[in-house]
Amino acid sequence: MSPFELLERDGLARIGRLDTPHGPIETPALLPVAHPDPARQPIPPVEMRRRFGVHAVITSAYITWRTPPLRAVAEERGIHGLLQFDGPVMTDSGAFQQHAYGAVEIGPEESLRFQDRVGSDIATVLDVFTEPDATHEEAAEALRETRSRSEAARRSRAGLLAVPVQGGAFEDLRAESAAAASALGDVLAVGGVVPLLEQYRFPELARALAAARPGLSPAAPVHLFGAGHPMTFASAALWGVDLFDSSAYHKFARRGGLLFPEGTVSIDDLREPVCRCALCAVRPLTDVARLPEADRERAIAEHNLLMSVEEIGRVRQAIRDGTLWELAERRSVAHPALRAGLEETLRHPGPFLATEPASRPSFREILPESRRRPAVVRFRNALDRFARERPLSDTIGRVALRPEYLGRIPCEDRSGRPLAWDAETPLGPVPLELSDLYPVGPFLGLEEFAHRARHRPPSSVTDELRGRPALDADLDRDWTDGWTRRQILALLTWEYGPDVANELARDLVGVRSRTSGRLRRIRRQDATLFHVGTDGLARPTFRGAGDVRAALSEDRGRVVVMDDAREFVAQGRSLFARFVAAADPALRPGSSALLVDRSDELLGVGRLVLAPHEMRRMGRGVAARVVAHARAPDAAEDADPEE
């Protein structure tokens, strides 16, 4: 069974639980690199879990290995008794270093029997490190000993083993290696990178990133080597990646610099205390400035850690609240390179939407870059294909979907024709009907308070329509039943098709909150059969979930439960993955499902966890949160519709 398990997320980015033999890890994670030797380690690892809340280290096994007292402490201590750290400790193989001098002493089977001999929660094996400028040919070459390596360390190791990801430049390879180790490791590290990040080519990693990320498995962490630079943190995050590493926080700190999510201060450079963390509150930067060198450095990597967790913390945080990609915006107007990094991301939306949520509580607008987030590519791919068969459409201003406004738009003109409307909204014309839907009903952006409000008054709707002379319907009579039942069709054909709609529609009503006018339940005589939230979409309850499966076909909108977990689902559990026998590819991380037994009985209604692809692939884990089951009435389907 995989080690690792998926809890919560925002898109490709995920918290989740890596279980190793001292202990789990929270991911995101940093694992700051504690150097060997104690004598170079600015901040002891005991320091770096109880100062500062790390849970867990990576160190360098070559280092070590190559060095007699350090090598001999740690065959007889383990490395956690070299570190004095009882927390989970990863090491590296000495591939940095080859990087760096061009060449290790040591062999890959050496390297990895020592790592094995220390007690490493997490061993890595020793790859041929690609650099970036390197040709398609070395890079094959390359990427070839690498997958050797990996196969045989697989196979002499029984613990965690992180298998690298190379390839250079090169999409194909990078694809070709990301499967070869996502069918070896229990942790995928993208490696070859560091040049990229010192650099600054941030375009160039998310190219990378790009290329790997379909094909590195949803049951492993991501470990992105090199990445300990918070202003970093957000971007790397959006991919997917699960853990850091670097020394950054003591590299810079050598050299007098600050590490800030917004980038890098030189502390010789400062005539303000600019910072008030913990640290900083207590001795001011300007006061560390005039410190003694070994003390001066030493408070400074204190600062620069410090700052490191506390930023992944805060993305951690944005993938829970679903806000990463407005934090990771953020952070790109820190510098250039970032943005370009982020325009570049933006170019490859592919690899984000088959986990891309069904929604997000809120769409902040950071920078104009945030119209191209995947959410909204997602959104206008669903518009166009719910357009095909819609009749030619005029545009109207951004209106709220309340029966005061609604109440003046006609449904239909004199001849009884029907009349399509689309209001105008920061994110293209989008069906009048449609327009409560994220990512377009809670858009707040720089439109909303600079050009024009966002609801027009009710007169100036009317007034707007006597002004369009080809415009021949009743602009006197109340046309709000018409547009909840528009509405209520709309709902159903963007989650289930035309047909379907038509057949569930029959006889439905909707039901309106009386504060805010929003369409809030859908009703047929005295059962609800949908509730709409905030985000616009309609989703079942148990009985309307029984029309939608009598309506869909059997291989659609439903995850298919197996024997083992029947009764626990219609009982109100959850379904954990490895009791999925099927799921409909088409639904996404918080669609509402149909959960059903092999013989098409409706179990319940589910809130996905995972998308569909990694139900199939993830050994652990929640797949869907069940939100209505079969041996319980629905709860509050009858309550007010109130906000």
Ligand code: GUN
Second form
Amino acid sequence: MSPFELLERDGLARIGRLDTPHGPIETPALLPVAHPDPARQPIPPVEMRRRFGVHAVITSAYITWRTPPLRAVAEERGIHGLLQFDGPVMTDSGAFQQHAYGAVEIGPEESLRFQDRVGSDIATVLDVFTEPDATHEEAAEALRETRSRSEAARRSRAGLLAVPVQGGAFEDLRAESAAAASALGDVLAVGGVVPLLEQYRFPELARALAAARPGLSPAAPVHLFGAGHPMTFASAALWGVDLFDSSAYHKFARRGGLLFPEGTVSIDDLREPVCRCALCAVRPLTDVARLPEADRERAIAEHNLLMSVEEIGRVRQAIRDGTLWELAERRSVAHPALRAGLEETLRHPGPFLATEPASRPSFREILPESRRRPAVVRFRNALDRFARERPLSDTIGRVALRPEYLGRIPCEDRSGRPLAWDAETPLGPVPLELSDLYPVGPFLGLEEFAHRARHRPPSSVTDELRGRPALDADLDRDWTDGWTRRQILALLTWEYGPDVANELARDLVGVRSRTSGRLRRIRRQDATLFHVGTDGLARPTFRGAGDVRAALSEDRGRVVVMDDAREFVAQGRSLFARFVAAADPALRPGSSALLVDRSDELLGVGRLVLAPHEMRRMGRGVAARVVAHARAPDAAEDADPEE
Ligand code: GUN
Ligand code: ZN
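Return one more block: the form predicted together with guanine (GUN), after the form predicted alone shown previously.
After this comes the whole thing, all chains and molecules, with the earlier chain placed first.
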């Protein structure tokens, strides 16, 4: 069974769990580098766990092997004995020393045998470190060697194996390496990037990740070798990096470098109490600066580790909240190089789109770049499709996006011809009937606050429309019901296409919130068929899903459940990935899906956790949470308190 399980996610980023012989690693996780020589390790691993909440570390098998006294202890008492740590220990093979010193004297078989012998929880293949400035020929040759070593390593290693992804600056090689590693590795370790991190070449890092990403298996955690500065964590996590390792906390400490998520500060320049973290509250950094060399280094390393661990915590919380893009954008202002990296990331929306969620609870504008997030790219693509299907004449005007204006805007002219209107939104014009949808509906941006004056009384909208001589429509009646009908049709078209929408929308009525005026439910007679959430999406109840199933052709909108799990799903238990027989590839995380059995009987309505292409590849974990089911079909129909 796969050792990795995905628990929560925000796009490519995920909260997961990697099981190891010494316990699980909750990801994203920072694996601080622990020097195998206790005399050279400023914070013992047990202390990292006790005081900093670090649960796993990485150490160099190569340094251990080539240092006879360390090797003797490791061979006798294991790597855990050497580090005096009984949590998960990942070992690295020596490729980094090859980068730093040009060569290593250990061979790939010996490296792996040694890692096995000392009981490493995650052993790493001795890859060939490819410099970012290597030629294509050099990178390809090195990659061939890394691949054959990885294949041999997989044959000989029963335990967890980290397989490096190399390929230098070449997209084709990164992609090939990612796919090859995915076939072999329990951990997919993106390597050869230390020079990019050290030299702040973040756009090149983004390009390497963009090239590797599509080939990386969703079923294995992704490790980024050498990413240890907390200002990089959020942007790397965006790409789905689950494991970070670095000696940065210690390396910077030697030179008096204080790590913060907002950048690096030299302790020699500090005169003010800029930090009040748990450590600095007891001993201010200005006092640390005056400590003797060794004590100072240790104190700064502790501070740096704390900052790093806290930032991992913020990344994890942001994934749970669906706000990782916001965190990454906020962090990107730490340094123009990070901002350039974000810019490069935005040029590669492709790898994000397959796991881009159907919606998030909110959309907060942080930078001008916020308007180019994958969520916006996907919304625009879907709008283009909708425009082709929209059964209306040309748009005749634009109106500000305020629910209270809706009733003032005629949706037909005097001859009964439908009038199309666009809402003016921060993301550009959007058909009025779709303007509650994520990301435009929940969009919270500058305009909201900068142009308060634009919020006019609803009557002024009528006055303005009266000034349009070409508009031959009744401006004295309340058009809310017309808009409700059109919105129902539009939301169902958005989800299911125009044919199904037309069939479903017959005799449906909408219920609007009394406070906000927004459409909240779609009903037929006494039954609620769809709920409309703050993301503006129409999500079916069990009754609604029954109607959708009847209208929607056989393969669409569905996740087909294997017989073994049929009863569980019908009773509302989560659907696990291994019980998925098939899934409509157009669904995505956060989508509402029809959960059906093999004879297309409806078992429940699911909210997807995994994208369809992931369901086939993940051996473990929840594929969909069941939100309404056959045994309690009305459970989700509780009255909406806002109506
Ligand atoms: N540490 C930093 N970079 C690398 C790399 O590319 N490969 C390995 N094995 N370790 C590393
Ligand atoms: Zn501090």
